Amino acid sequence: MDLGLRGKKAIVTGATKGIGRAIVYLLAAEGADIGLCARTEDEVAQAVREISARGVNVVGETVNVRDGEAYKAWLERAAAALGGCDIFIPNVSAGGGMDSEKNWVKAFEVDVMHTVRGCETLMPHLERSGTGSIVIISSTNAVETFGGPMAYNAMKAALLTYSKQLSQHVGKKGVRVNCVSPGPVYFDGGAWELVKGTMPKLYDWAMKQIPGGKMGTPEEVARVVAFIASPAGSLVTGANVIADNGFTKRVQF
């Protein structure tokens, strides 16, 4: 299937390990030009190197997506040097923890306030683009019980909201806006790594809780984001797609 994705312009936020550098990496491999950001410049600079010897496009930059001010300003420049946005992916999260209220503050800023901030920052760059896509990452922590009452799992819900939301405010000029929630997904580096190290009855009991046998990796995610995101996904907006291997139980009509 041709997804459509050459020439696309994409922006990716939180680009450079795990979910979000599947994605980049994977849209580039469909031909669209890249803008990212991450918080670490070498691992930025890597990015973009590497992204660029496939022959598309890319521009990258350190960027702390709490400070609202210079992160639009950052979006801003990454629309001007791709030569607009047609697909806007904003991955950057605080994590889990349940240890203070700064914990609320954090997710507060980064979960949702870097998601709205770019939606509305880049919303006329996608509704001039005739195909404009936001695919927003949230989480099953969102739908289901899970770990306790933390920040992280409350704000991935208050993305659902948001983006079912949006998607009908901004329909009619032509932006689609879904989220996909990713299950439990393993990769060097990533929390679930941690876990197992740190807590092996917890990552036991989630491995129960999977009948495929395994958790996802990034690119496997990465594969359905690309598909949303994209024009051959034309007919989905509005949805909470789950990329779980059917770690969650609930039933969903």
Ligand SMILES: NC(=O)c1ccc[n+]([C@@H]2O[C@H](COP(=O)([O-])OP(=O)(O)OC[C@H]3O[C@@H](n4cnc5c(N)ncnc54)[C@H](OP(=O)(O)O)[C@@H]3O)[C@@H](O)[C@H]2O)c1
Given for the second form:
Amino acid sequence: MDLGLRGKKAIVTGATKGIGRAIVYLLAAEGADIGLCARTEDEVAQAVREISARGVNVVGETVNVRDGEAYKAWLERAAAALGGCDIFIPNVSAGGGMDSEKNWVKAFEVDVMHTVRGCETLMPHLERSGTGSIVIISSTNAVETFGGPMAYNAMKAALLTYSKQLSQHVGKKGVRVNCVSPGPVYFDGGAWELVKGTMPKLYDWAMKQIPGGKMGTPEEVARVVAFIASPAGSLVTGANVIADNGFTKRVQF
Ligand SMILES: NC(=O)c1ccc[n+]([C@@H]2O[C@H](COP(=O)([O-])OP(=O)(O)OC[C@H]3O[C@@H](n4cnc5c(N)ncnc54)[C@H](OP(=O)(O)O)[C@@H]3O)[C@@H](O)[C@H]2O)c1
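What would you give as the form predicted in complex with this ligand, now that the form predicted on its own is on the page?
What follows is the whole complex; the chain from before opens it.
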């Protein structure tokens, strides 16, 4: 199946590791031009080098998405350098952690506000695209209780409601908006490798919840994201697509 991604311009936040990295490498392999950011300079440079070797245009910068003004300026620069934006994937998260007030504010500023600011800044470009598509990376932590009362879970849930409402609002302008919610995704240097080493009981419990007995890989999540982001996913909007190998137990009506 041709996803129709050749020549599309995709901007992805947090794309040097894990899921974000797998997304930009796959989109580039499908012929999309890429704008990416992260905070670590040599890793941004490496991603830009490796992706440009695939023959697509790629621009990357070090940006902390928590810094609203710097982040919005980068988004505008990236869209200008690419000549527009057809696909936006806000992928950065502040992650889980202690339930302190400081952590709630950080989670709000990173998970929620970087998504909202990104959608608002890039919307004029997405409207001009004709196939504009936003895929917000949420989590199964938003739809079932997991790990106690954490800001992470609540912010990921906020993204689901925001995504649905935005999809209704911008649908008439030809822009689709969806969430992809991965379950546990394992990769070297990722959160679940850390959990395996430091909280083996939690890791074993999570593994037991997965009927297929295998956590996802970044590449498996990227394939789901690429389809929904692409023109091939033209009917899908306002959805929350769970990609968790059966980790969650609810019936999804
Ligand atoms: N891994 C899982 O099991 C899992 C499950 C469900 C949902 N998710 C979601 O999937 C998304 C990606 O997760 P992941 O596990 O692949 O993450 P990850 O391995 O921690 O990678 C995060 C990426 O974002 C960059 N980044 C982090 N904070 C940033 C900031 N403030 N500004 C700019 N860039 C920043 C990181 O690079 P620098 O550190 O250099 O900035 C890196 O490129 C997140 O939204 C996460 O909540 C993950």
